[in-house]
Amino acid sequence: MASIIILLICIPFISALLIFIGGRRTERDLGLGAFIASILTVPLLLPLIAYVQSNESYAFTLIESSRYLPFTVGFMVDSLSLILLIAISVLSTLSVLYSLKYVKALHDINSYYSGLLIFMGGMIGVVLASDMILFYLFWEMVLVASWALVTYWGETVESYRIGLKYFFFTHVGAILILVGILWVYSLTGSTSMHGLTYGSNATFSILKTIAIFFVIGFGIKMAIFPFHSWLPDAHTVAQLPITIMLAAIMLSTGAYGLMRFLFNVLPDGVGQSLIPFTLILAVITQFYGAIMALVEKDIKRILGYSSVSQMGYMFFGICSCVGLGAGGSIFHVINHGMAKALLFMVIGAVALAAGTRNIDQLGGLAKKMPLTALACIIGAFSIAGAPPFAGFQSEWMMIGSGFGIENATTLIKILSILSVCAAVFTTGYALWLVKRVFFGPSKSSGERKEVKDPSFCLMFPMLILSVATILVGIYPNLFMPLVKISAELLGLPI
């Protein structure tokens, strides 16, 4: 198992170095090299899945801490990290495959593909690290790699300004997380992410303050209101494969970090003490993201605000501190990742075919892009939480979690009802997007003869995600056993 985990981490980084050095190769060769490197991580997941299902977790130490190294280089895989690994590996591979045809004539194409692999490898390291300092180092690697991809390969002249905004927001969050980590170290004398024993000077008020640092730090990464404004901007300017990785995977690493630190690093009861403050932020985020998605014109920004709203659901599920909500948020890592990646791929195909992302200039494309339209319907219905699509299976758990909070006050009950009501707005912008782009009267951009479904290289990832979204929706037990074990590991059994 240790060798497999090391390979999972090393393959993206070593491949990134080789691709960077091989910059004189053709764009096609570099893209294929990145795709091969990313897809090699997928079969490595199979023995991990088999092991975790029978043994629950596996941990090992590569390098012990010493006077020269103040933290332990150790890794651990359990059901929670495994779910994130599946999402990272599969969706990153599909994003690289999508790049082969979508991204053309970019400057420094070798650096672009190297950046994608470093981005992927950093996220793998984040979910496998068993030491808080090692977690933070991989966290910074993800932030720097994603910032470089957004800034230097942006689609508009605004990319440098928005890249700076993205860097500022995410690194403020990272600093808050680091302060929390160092504070925990001062109280426990350990940087382990598991089994910490707190000293007598760790009063509850101090632990609650540390929890607030973690909630805000990871909340910025999840684009929770009012720390959300970086996300729609970054989604808008980034190349589409980068946007897919940002929306479908990276945001979920924030949810992962929040769950780990709130329930595994901090003692029981600390997370519960932040209710209803966290639930208020969650409900505002749900409504704000959905309403903004209804008023935007750029279809990329519509999906960007959709991601804000969806993170609000995950934040609500996690911060409800009940098993149903935590389990739903864990499951939503997979379901939201598939649906959002699918929708962004659809938007990319539409933008390439119609030559615009302005929803007012689109319409009636279903006749000329029937497969793309079908993929969009599947992704939109899943985001809306409609059965039998995957999103339904996790969304009902998250929005129902508020009703499972013990000794709930009137305010908490009202927030739980409002969270259910937010689903109406989610359905509204999802169906509105499908109708305005693919149905209704054809606009001038939709009447061009060359508008058609994309090539196989772009269509194949959409086909995989469409089938998977339906399959997981009909057979949720493909992931539910792992979800239940993950919730138990957090001390929140379903």
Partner chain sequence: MTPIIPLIILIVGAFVIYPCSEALRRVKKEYLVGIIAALFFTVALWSTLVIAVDVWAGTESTYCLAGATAFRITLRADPLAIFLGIIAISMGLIVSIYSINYMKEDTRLDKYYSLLILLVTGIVGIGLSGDIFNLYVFFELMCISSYVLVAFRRENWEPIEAGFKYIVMSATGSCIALFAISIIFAQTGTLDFALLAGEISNISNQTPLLAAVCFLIVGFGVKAAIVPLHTWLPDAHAAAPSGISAMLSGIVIQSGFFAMIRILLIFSGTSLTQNFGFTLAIFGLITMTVGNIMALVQTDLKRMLAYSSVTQMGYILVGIGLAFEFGEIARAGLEGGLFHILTHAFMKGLAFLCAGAIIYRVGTRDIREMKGIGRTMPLTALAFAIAGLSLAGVPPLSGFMSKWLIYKVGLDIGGWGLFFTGMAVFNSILSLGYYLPAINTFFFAKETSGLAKKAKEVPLSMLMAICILAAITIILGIAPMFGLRIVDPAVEFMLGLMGGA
Contents of the next structure:
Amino acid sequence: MASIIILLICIPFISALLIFIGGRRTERDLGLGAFIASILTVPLLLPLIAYVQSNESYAFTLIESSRYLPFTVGFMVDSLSLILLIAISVLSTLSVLYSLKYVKALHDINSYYSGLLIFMGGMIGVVLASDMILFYLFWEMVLVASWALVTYWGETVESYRIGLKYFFFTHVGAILILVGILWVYSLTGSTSMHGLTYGSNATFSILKTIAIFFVIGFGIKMAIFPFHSWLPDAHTVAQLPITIMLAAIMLSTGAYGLMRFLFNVLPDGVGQSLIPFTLILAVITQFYGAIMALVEKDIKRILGYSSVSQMGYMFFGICSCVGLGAGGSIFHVINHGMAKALLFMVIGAVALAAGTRNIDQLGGLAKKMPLTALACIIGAFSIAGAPPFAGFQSEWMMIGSGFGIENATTLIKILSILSVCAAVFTTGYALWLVKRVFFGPSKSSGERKEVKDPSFCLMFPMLILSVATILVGIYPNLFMPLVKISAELLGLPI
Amino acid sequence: MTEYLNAYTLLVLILILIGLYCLISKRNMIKMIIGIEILSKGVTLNFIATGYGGIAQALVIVVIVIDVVIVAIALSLIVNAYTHHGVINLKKLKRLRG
Amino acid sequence: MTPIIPLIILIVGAFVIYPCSEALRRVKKEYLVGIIAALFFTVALWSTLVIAVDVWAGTESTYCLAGATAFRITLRADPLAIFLGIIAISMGLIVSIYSINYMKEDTRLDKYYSLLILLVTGIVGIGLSGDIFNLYVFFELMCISSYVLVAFRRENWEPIEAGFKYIVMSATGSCIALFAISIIFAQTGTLDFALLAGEISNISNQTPLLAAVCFLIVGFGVKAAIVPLHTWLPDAHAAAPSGISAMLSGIVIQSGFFAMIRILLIFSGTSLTQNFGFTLAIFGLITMTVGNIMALVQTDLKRMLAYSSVTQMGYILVGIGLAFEFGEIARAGLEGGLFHILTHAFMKGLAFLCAGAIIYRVGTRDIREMKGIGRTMPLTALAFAIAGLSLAGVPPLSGFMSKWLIYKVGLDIGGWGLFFTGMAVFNSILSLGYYLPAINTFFFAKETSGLAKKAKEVPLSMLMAICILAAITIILGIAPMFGLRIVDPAVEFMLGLMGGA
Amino acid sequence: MLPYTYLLLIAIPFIGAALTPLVGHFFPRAKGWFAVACAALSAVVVVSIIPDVWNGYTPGYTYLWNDAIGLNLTFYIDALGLLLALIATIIGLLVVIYSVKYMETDEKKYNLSRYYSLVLLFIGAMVCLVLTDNLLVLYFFWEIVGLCSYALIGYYYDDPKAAKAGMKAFVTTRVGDAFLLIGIIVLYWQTKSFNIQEIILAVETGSISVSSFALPGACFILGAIGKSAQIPLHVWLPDAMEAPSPISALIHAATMVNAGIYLILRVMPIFIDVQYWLLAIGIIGGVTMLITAIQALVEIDLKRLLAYSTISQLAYLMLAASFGVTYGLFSSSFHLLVHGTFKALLFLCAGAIIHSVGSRSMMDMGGLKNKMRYTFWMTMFGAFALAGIFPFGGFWSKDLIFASALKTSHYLFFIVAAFTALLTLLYTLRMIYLVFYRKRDDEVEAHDPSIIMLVPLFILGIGALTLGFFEHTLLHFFTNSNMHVEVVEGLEYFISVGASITIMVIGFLIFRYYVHNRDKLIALSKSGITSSLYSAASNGFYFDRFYLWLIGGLLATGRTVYHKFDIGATDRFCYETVAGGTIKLGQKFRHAQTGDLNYNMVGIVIGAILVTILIFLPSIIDFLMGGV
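Could the form predicted together with the partner chain be given as well, to go with the form predicted alone?
After this comes the whole thing, all chains and molecules, with the earlier chain placed first.
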């Protein structure tokens, strides 16, 4: 088991190095190499899944902390990290596959692919690390890799400024997390993420302050209002496969970190004590993202704000500190990842075919790109939380969790009701997006004749995700046992 | 306090203060070097004043040698400054700042 | 092996350079003399490592040059000396490799390399000295070599101005330090480290000794660029040839600090009121903040890096200062401080070498003129990015590892310590504020500036030096144990001295 | 019951839906009939359950679908659910048959596989929706039928009106859905169960206090009025008429829109004791029926008229439901069945007419009586049933509602219902007049549809004519399956029968006046107070305008906030205040680095003083303290 985990972490990094070195090879070779490397991680998950389902978790220490190493190099896989792992490997693989056709004619293609693999490897490390400092190491690695990817291969001239913004926002978040980690360490004397015991000097108000650090730190990564403004910019400017990685996975690692730190690292009851504050942020985020998605004109920005809104849901689920909400958020990692990746792929194909991302210039593409339109509808409905698509299964759990808070005040009840109402706005922008892009009279038909469904490399990931979205929607038991165990591990049984 | 305030110590302190004053107030590069020298000599005097005889003398000789080297280098720089740029006033040397 | 061997090798090297250079000049290949210097450094490094193995095993070796018991000139190889020696000699080695191509166009290379070797000799000697005066002599050896090296290109304005400022300030500092030494000598009658501790504890009136401590901090503090004594640093670092900037930033200012703590260590084990640790930590905070804020507004790449060195000194001061103040509980501070000296030497060295390489090709030091240099000089720019991120404390690079230990010390102490940690963490965000835009300019600027367009990747020897340092920066980040393996004995040694009253 | 009924219930329509595109790909001409076969098979399966339920047996079955969160596919089949399932499958079958011919012409432009696939998916989802006992599963299928509705309304996707209408329908019902979800979840947290029967049992045994059910109760009503298009969420249904006519018949008349009523009837035992719950339903029903009947009176688009009529009739169901379990449940269900039948008939007829005429406006029709004989007669059957003319189904079912109102002493509701019945009669007759009788100067080309389309019309027509006589059979069915249903014997109440008949008479009189003085009336509608009423009614009483204003305001606010906050505050704060401030500070500090060596030396002195102060700080403090 240990060797599998080590392999999982090493494969992306080693292949990134190999691809970087092999810079003179053709684009196709490099892309294929990256694809093989990323897809290799998928079968490696199978033994882990089998193991975790029977034994809950597996932890091992590679190098003990010692005088020569100020932290433990140890990894742990449990059902929560496994769910993230599944999302990371599968979605990264798909975005590499998508890259093969999409990012042709980029400069420094070898660095691009190796950056992508480091990005992926960093996220794998984040979810596997069992030591807080190790977690932080991988966390920042993810940040640096994604920042480089966003900025260096940015689609517009803006990327220079936006890269800075992205890095600063998320780095400040990371620093806050670091402060929280350090504080926890000062109280417990250990940097492990599991089984910490707090001394008597850890008063509740101190723990609460630490929790605020974590909530804001991870909140920035999750683009929670008012720290969200990096997200639409970064999403818009990045190359599409990178956007997919950012939106579909990286944001979820924020949710993962929040859950781990709020429920596993900090003692019970700390998360609950922040409730009205966190829930207010979550509800504002839900509405804010949704309304902004309605207002925006650029289809990538629409989806960016949609991610903000969706993260609001996940934040709500986590911060309600109720089993249903935590479980929903965990499950939503998968579902949101699939749907958002799907939508971005669709948008990419549309932008490639129509030559514009301005929604006012799009329309009536359903006739010419029927499969893409179908995929878009599936993704949009999944985001909107409509059955039978996957989004439904998790979304109702998250937005409903607010009603499960014990001794709820009127404010909490109102917030809970509002969080459900946000679903209406979500539906609104999702459907409006579909409508404006695919339905109605065709607008750009005059200029471009050859608008049609994209080629196999772009279509295949979309098909896989569409099928998976429906499959998970009608057969949630595919993930539900894992989700249930994860929620229990967090101390919040469903 | 009085036990330290013998003549040597006073002299040492006076020399050091003069040296520092010179360094703070003088604008001529050569005068700066002289300031350092005065400072250095004050310190040297303090060694002598310890009364540890031969050892102190050995130390002082080494210090003086070091001083000579430093002054030599500084003077060579002044020469360079003067020959290449015609500058010997600190006020005019002030280009690097901020 | 006796501790004098590395010194002898280096001094011999300094003199051998001349005939070698003369011989090479005849075949018009004078620049290859760098290889000779590198060879000597390699041998010296090897011999240091041989000594190190013994020292780490617990056998300190002493070599007595001359003198009686009360006053003798000894060289003592303890873990601290080994620590400094290894860093200094490796930096010297890398810089001499780098300089082969970098200094190709310059004349008087014989002097350049022998001064470089003497500079390293001084630093190694500071570590090995067994008594304060000897330490002072080696310190001056280092200083004098560096004066000349800073003003090496003496035809230009900038080296002269910077060099002169450097000489005056540094010499003043040395004088003040020497004054402190003379006070100690007057009070105790000895300057031998081994004997001093005992003598000091016999002295009833501590005021002169406390004054000596003040002068020590101020005197060596000039060299260590503690704010407000740092004003020479940005000028000198920017004006020196880049290889020398790397030496200055990487190890010379740390040696000044090193000399200071070497002497302060004697006091730490005694009954003397130990307020100096706290003083150092406070100055550390001021230093890091001022350095960062000043670096933020620089447009000159090397000047920016120079101010960044001020900042990094602040980190070291905080770590070691707190360790002095709190002893065993603040062990992480010593580890962090020393480890930061190690990592900083390599990463700041890397940054300066990269900057030098870029300036070598672009011909200007203005960051704004380097737009898009990442496209024409990808490896160098990438290495600079690694150095910059590492200096800003972004994991998994070595800078984070050492800073993390410094953060840790505040937490270990608790109470006021948390404030130091908080400030240190805050400063790491600030430092990102200038490295990130610089990296952004190198890589992500949409248009490539005219000067950058003409640039191309630097020659092999420079690239080699850069790659070695970049690799070290990454490796020490991923596997800090390699670095801590060197640091740890030194920490043990220092803790032993602190607790051994 | 057939073996594997539950499996077949789910499998046939859904697998059919999944296979239709394949069939359509390989045998393009067979896909319609394939869909017919699938629909027929599901109808057979549903019919096969009837004997069991008739005999008082309540089939139940649970499939652990998503046990962790209680989303389990639990079937609980009683008369109410089965009735809805029967309507869905049988009318569904007829509609699919009708579509085979009706949709033929669309083949070239739109992919019909999509159409059939969605219809089958809809039928399957509707059946599951009404047969399941799990509220969350109910919600699951509730959303799927909404989804099918959305997709079918927007079937002509390149028509901007259709695309917009689909979206509007989904988003509007989603408002209700969101509340339904709140209701379900709150109910879950309060009872720890999603199973309706379990919750009913808990309520009946008194193990749960009803007082806490006010919030979920209100939420369920909101959910129901969204789906059943009651005020104020009714605005989507008239627009939904952009769908092909068979879809209007199936989804927007006979089945999906009934789901809201079904929900109310289904959860009625849970909330019956919640204060004002029934009253609220009744008021919503009463207001809706009046307002939409008035709108129907002035509408000139044939399908929109029928849509308003549907809303109005659904309001009857709501009103009837407010009479409680004992009286309201059956009268509501009975009218539901009857209305489903005749309204589907009317829509199919309208479809045939529109298909033939090529326009939906009644102004383009007129004098069609002789050109579309069969269609005319079938429309008359439907219209009489709608208007409540003896002996058509509507007469009996409305009469039952009147009688229930009287029996439960809801006199105000009785008056409203009776008045609406009058309006209903009027707009029905107006419709008949405008479409079939009105003389036109020019000739309209029209002809009866083909036999495939007529067969469903005939079957439904017979249903509209005869269903009223099966009241007692249905009642027996309901009472047998433990539904707590009692019912008034309609004819015993002379007032209600009298009312029905009076309405008929008055209605015909007014209509006579209308036909003779039509021009005068039209002139009247353009002057004075009546004109404002007229324009209000023809503008849908400004509901749409209000919602548009609301959304427009929201979007404008969003844009403002975006500029003020995202760009203004955050970016400006980060770039100008924080970053700029730090840099300004740096510029200030910069002056300290004068470059003047003398100043540097002063720095050394200052440093020395500072160090001395710090080092001697303990001594200084000691000195000062000692001085004190």
